[in-house]
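Next up: a single chain in structure tokens, the form predicted alone.
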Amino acid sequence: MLKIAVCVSGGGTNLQAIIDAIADGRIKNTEIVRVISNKKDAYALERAAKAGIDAVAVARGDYPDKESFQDALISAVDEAAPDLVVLAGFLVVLPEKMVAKYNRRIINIHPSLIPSFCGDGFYGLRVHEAALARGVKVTGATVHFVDEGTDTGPIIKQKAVEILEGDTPEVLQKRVMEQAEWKILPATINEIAAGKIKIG
């Protein structure tokens, strides 16, 4: 049984995609052992509670400095003893010691075809605004291993999504989620659980 911890910052749509995929058998042999958010009011925490999943908030404002916050974040992950850490819209730069400790055991979903529209400052709607401003005809999503850089780790899966005439960042964000993110993130987790993608 693959034990996963899912880190989230907002609504938790990718978390819900994982929960649903486990429930309907698209992800096999996997259990979410903890959901961790850096925001106490993140709707993702409610999604976890509804699914009966252990959930905790580790908020930066509760700690006197960055280092103690990072230590608390690592502790929250360590306590769950996951085999795999899944970043599903987690808007926190991971501490280097956490990346080292969980080397090749942390994956992230990013809403573009890396190396386009990624790196520092590219998250959420900003990614889709940049794609539309550049005039590209195709975007998509990428699942990758996390390393010390921002969106620089080895790519695991990508799926392309067409950009349509008249798209707004919000419309494009929704299409990328539905057609790419919610498909390739569960598929990646399932392949890791089945031993088709090596971790650690």
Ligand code: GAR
Given for the second form:
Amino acid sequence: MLKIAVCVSGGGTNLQAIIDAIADGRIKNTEIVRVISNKKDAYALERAAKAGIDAVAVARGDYPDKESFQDALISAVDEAAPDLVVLAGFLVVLPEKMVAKYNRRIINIHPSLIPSFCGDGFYGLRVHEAALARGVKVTGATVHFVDEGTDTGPIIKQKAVEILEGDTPEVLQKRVMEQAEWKILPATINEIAAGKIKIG
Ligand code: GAR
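Switch from the form predicted alone to the form predicted together with the named molecule and print that structure.
In what comes next, the whole complex appears, and the chain from above leads the way.
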């Protein structure tokens, strides 16, 4: 059984996609052992509660400095003893020591075809605003291992999504989620659980 911890910051639709895929068997042999949010009011926490999953908030504001916040974050992950950490819309730059400790055992979903529209400052809706501003005709999503850089780790899966005339960032975000993110993230976790993709 693959034990996963899922880190979130917001709405948690990718978390929901994982919960649903476990429930209907598209992800086999996997258990979400903990959901960790850096925002206390993240709707993702409610999704976890509804699914009966252990969920905790580790908010920067509750700690006197960055280091103690980062240590609390690492402890929250360590306590759950996951085999794999899934960043599903987690908008915190991971502490270097966490990346080192969980080397090749952390994956992230990013809403573009890396190396386009990624790196510092490219997250959430901003990614889609940038894609539309550049006028690209195809975008998509990427699942990758997390290394010490921002969106620089080895790519595991990508799926392309068409940009259509009249798209707004919100419309495009939804299409990328539906057609790419909610598919390739569960598919990657299932392949890791099946041993088809090797983790650290
Ligand atoms: C998703 O689109 C995810 O790819 C993106 O944030 C959104 C979270 O939505 N992540 C990044 O931009 C990371 N750089 P969700 O909370 O509904 O899953």
